[in-house]
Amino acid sequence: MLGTAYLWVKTLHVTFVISWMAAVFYLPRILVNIAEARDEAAVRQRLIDMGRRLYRFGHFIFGIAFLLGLTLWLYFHISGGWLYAKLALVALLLAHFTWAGRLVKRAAKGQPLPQPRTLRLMNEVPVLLLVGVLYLVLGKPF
């Protein structure tokens, strides 16, 4: 019975993490589009609205993934040095997501965004962090 519960919690945790990562990957791309839609007010506003909704959705999904991960840690006693390294990378992913959300809020106020090229480069950061997370979770090197 305990093994079945563990598999369900882990399955749900991974599902919500995947959903959150979709938001983490897409929000910076919306920012690129906002930055490139300078003179197209209707397009820009639609993108800002999309960004706001995605940011709220992402935080909601992250909260569920976090609670499920906390359950794995506390109830099923998942531990190890790899876990703390993974959590550090997840904290960086969350900081990146929060930064992107603040840029959406800045755009909504009519304030300038970084150059589209900078935003494109920042769009790649989560991929690198995710590779590290996956290596730690799958390999458990320490």
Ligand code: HEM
The other form holds:
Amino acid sequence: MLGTAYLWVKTLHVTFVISWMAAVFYLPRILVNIAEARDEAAVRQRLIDMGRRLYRFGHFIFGIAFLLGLTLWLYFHISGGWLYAKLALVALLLAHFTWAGRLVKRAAKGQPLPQPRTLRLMNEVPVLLLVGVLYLVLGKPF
Ligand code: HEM
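Same protein, different form: I have the form predicted alone, so give me the form predicted in complex with this ligand.
Whole complex next, starting from this chain.
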């Protein structure tokens, strides 16, 4: 029996990953709006500022979610093949978030963005990755 401390660490872990996933889902949406607000400079600037703040906030939140996950893994000794597969998918989610953040910085420099259609397609990738992460951690299939 792992006790209350384990339960609190896991509760906080899930709370912070939910908050991070909100940023992972929302940042590409902001990018689509930046790409579509081509000629509206004020709207575009407001969206770029929002994107930048969300990107910074997202990295901070991920850091805490990661430390809590490490505590579950290394302090409470919860591990298995499922965790390594989960971490691989989490790395892809982090790569997607970093890609979106870098595009916001590019837009801030006035550099061109991918087409809104491409950005919309890329917007769906985190959903698929999250389903994989949750199946692995809840089912622990291997
Ligand atoms: C998108 C990122 C992540 C999501 C959505 C996520 C989701 C979850 C969920 C829902 C649980 C509870 C599972 C259960 O009660 O059976 C959990 C537990 C856990 N997570 Fe994460 N996690 C994420 C990132 C991480 C990272 C980065 C690590 C490691 C550094 C990690 C390590 C763990 C461990 C060891 C557990 C404990 C499993 C258990 O107690 O059965 N997670 N995670």
